[in-house]
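One chain follows as structure tokens, the form predicted alone.
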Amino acid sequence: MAYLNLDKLRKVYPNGTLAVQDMDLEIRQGEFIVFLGPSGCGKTTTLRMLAGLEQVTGGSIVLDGRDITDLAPRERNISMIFQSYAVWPHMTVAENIGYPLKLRKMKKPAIAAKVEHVAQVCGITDYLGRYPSQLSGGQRQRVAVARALAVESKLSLMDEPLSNLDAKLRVSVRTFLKEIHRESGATTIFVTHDQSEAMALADRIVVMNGGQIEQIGSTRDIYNRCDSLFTAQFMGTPPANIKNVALQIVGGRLIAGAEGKAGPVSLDLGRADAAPDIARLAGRGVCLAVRPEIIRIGSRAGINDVTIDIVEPQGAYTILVARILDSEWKVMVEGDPDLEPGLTVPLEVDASRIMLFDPESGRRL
């Protein structure tokens, strides 16, 4: 039985906006789940319904066998970490951490012991006597995490807790959150629009779009086996190269041609017998999704020869921009090769890793 079960969860605002549409989701105890999607997709609204901060329009929320749909926030035994840290400026770090325990009528010695313990876990023992204004953004976020850990809630909710941090600190706190989850085993739901955060943290990712679940799966599934064109476009940096094409088999090779083009604009995907699942779709129009890292510089001139337009060094890898299938595509190659704009190079595509979608429904073929 699921530890947390959302059954047909629905939210309609008074102005008629449908924010969450009949959401069904089962979460196991101890999982780290990430709600991922663009702004306005319903992920934060769902989190707020779980916390009791938004009234549920329809459906139910069952946590550890108990229906909490209509319970007040304080009765749910759920902790929440906000984007803005939400630490009280007039309280010291110790007082911030211990305040929820004080509300639960816990005795002072027990509160002091708990505060000391979670502060040690979160690496903020030296700051217990300081006020939030004396802390950095990362330290304040650790205080918020320590406060959530102190109450030992059944469910921990995190609403984009890293978005106010700079890039370097965001990576550091992300690692900290993963370590804390591994040690505590707390069931956690984390909301973000940042796919790198989602992929680094999640046991499973819930991709949301338009108030609905687009796909649920592990990081590998979400990235490599996208169920929809939306997921393929949303996941990845740089994102997948997308193009509507007509697939054909010519001389035993699989060829993708740009639809609606009079000229010979095509991409050689390699031997047809090496990719039978793709070859079976020959003769029809499909939406082709090719991630930049599955394209490599080939050794056979004349096969997918392209002219490099832009070179973007990134340190460990380099992004090349070129026109492929009459569109601007990005190609990711390892290291810092000696390549310059204007150079013509042959490209090869790993056909076993491309994704094909129905152009009308956007679903995976």
Given for the second form:
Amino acid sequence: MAYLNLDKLRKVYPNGTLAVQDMDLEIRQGEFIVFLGPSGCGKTTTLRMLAGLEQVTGGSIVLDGRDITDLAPRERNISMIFQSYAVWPHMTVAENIGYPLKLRKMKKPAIAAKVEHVAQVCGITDYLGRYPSQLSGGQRQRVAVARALAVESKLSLMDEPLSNLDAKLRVSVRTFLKEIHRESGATTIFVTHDQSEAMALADRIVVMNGGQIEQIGSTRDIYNRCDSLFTAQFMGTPPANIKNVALQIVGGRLIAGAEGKAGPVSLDLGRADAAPDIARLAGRGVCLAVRPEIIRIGSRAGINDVTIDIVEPQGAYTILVARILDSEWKVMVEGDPDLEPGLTVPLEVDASRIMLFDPESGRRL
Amino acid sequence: MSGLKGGLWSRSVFWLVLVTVCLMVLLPILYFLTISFASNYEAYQFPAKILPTLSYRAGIRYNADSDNYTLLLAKGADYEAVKTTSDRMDMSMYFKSQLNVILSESSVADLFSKARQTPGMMETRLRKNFFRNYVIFFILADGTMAALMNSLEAAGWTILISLILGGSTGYILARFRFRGRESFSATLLVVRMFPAVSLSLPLVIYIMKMNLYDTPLSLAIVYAVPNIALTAWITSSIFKGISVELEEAAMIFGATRLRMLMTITFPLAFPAIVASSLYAFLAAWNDSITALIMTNENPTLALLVYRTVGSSTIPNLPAAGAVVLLIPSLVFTFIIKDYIKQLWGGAKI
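Form predicted alone already given; the form predicted together with its partner chain follows:
To see the whole picture, the full complex is given below, headed by that same chain.
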């Protein structure tokens, strides 16, 4: 039996919008789960249903053997960290952390000890007497984390807690959250639309789209073995290059062909026997997804010669934009090679890492 | 204030405007205050004094031919004869009623005997009983203390009713979406369009049926009508400014909805609550028209002052009453001014 079990969870808003459709999910104790998806995909709605802030239309939520579907938020023994921090401005840091404990009828000395302890863990001991308005965004979020830690809840929810922080702080608070999770071992559900956050934090990522789960898996699975075209397009910066092609084997080589504006175009994917999983699909139309980093500049001129249109150096890597299969594709090459727009280079594709999808259903082939 | 650095010219204009505006506001109040301390005699004098006087420069002359005494008061460089009598009691009464000078008959007799020994006019100084108008207003005017209590009670009820009904309306308008919410909040202000009289007259019938006629509570019910709408508007804008996540956090961390309201929402909305109670207080405190209709034996202080104005031809006694009426509102406003400031600027929510 899973620690947290969502069974056919469903949310329909009064205006008829179907926000979450029959969501099934099992979470083990201590897992760090990230709900990832574009805005409006139902991830926040699901989180709010878990918190009890949104009424459940159908299905059930069972937490640690107890059905909490219709319980009030305070009866669920959960904690939450909000995007806006939601630390109470009229209370000091210590009062903010102690408020939930007071509501749990803890004795004063016990509260003081607990507050002191979590403040130490979160590195905010010096600010206990201050008001939130005297703290920076990062410090406020630490207060929110300390408050959530102090209640030792069964489930820790985080609703885009890093979105209001500036880019630099975001990374450091992200590391801090991961540290906290490793130490506390609290079962955590984290909602975000930022894939790098998701990949950095998650034990398992739940990719959501249109109120449904697209894929559940580890960062590796989600990135390299996408179940659906949506995930392939959503994950990755820049995302995978997509094209509907006809796959053929010509002279032992895998060739992806398509109709361009000025006649047929093709892309050589390498030797057919190097990627048997791909080769078995030869002869049919597929949707080809190629991540920018599995394309590299080849050594043999004459195969996949393309002209570079744009060069975007990023320091550690460089993004090239070129017309491949008559679409604008992105290619990621390591380092900062000496390339210029207008240059023609041969390209090689690591066929074992390309992903193919059914053009109709968008599911992985 | 950076405009102050803009050179002598703009600085002069700034101060000129500032001083003019201050004088425009303060001079009438000062004059009003002076009137409230003026004796009947002073109230009729022209030109009127801008500052209250503490004593009179006076003279008493013995008229040997008619064996009586003439009281003269300084007017500019000259003296003006104001009263001629031979009777000590008559003079004492005149001192008290017209000059607010309290002198016993024996003291008057002393003055008379001194005047008799002095050839021509005997100069003297008559000390004014400074607060006599107020004393008269409180002790001699009938039921002032009771009226003051009525006013306070009516104001208290008005605040309570406005806050409970208006505050919850404001909260609902801020937090819940429902059909016709926008038009509802707009129509709320329509209530304020009705003049107090047009509300009081029909309401008086119901108030009588409820056996509440001539009570402060009945007044509060009428005062609260326009104030509920205003309170709803003021509080809803503040409630909207309080992030919903602050409330949700409280509920997740173990608070019931009531507990959340008491410990999170209300403390954060405190400036709005205080501002609304100020409006409610002032509306109740300043009204005399509704009180005129709705009360009989138990008038409010404002009504009492209003009646004094009507019955007296000299403005000093009503002025004293008006100052008495003014003081509680001033005190109340000063106590809560910090919260109001928080509401209109620099609110940290």
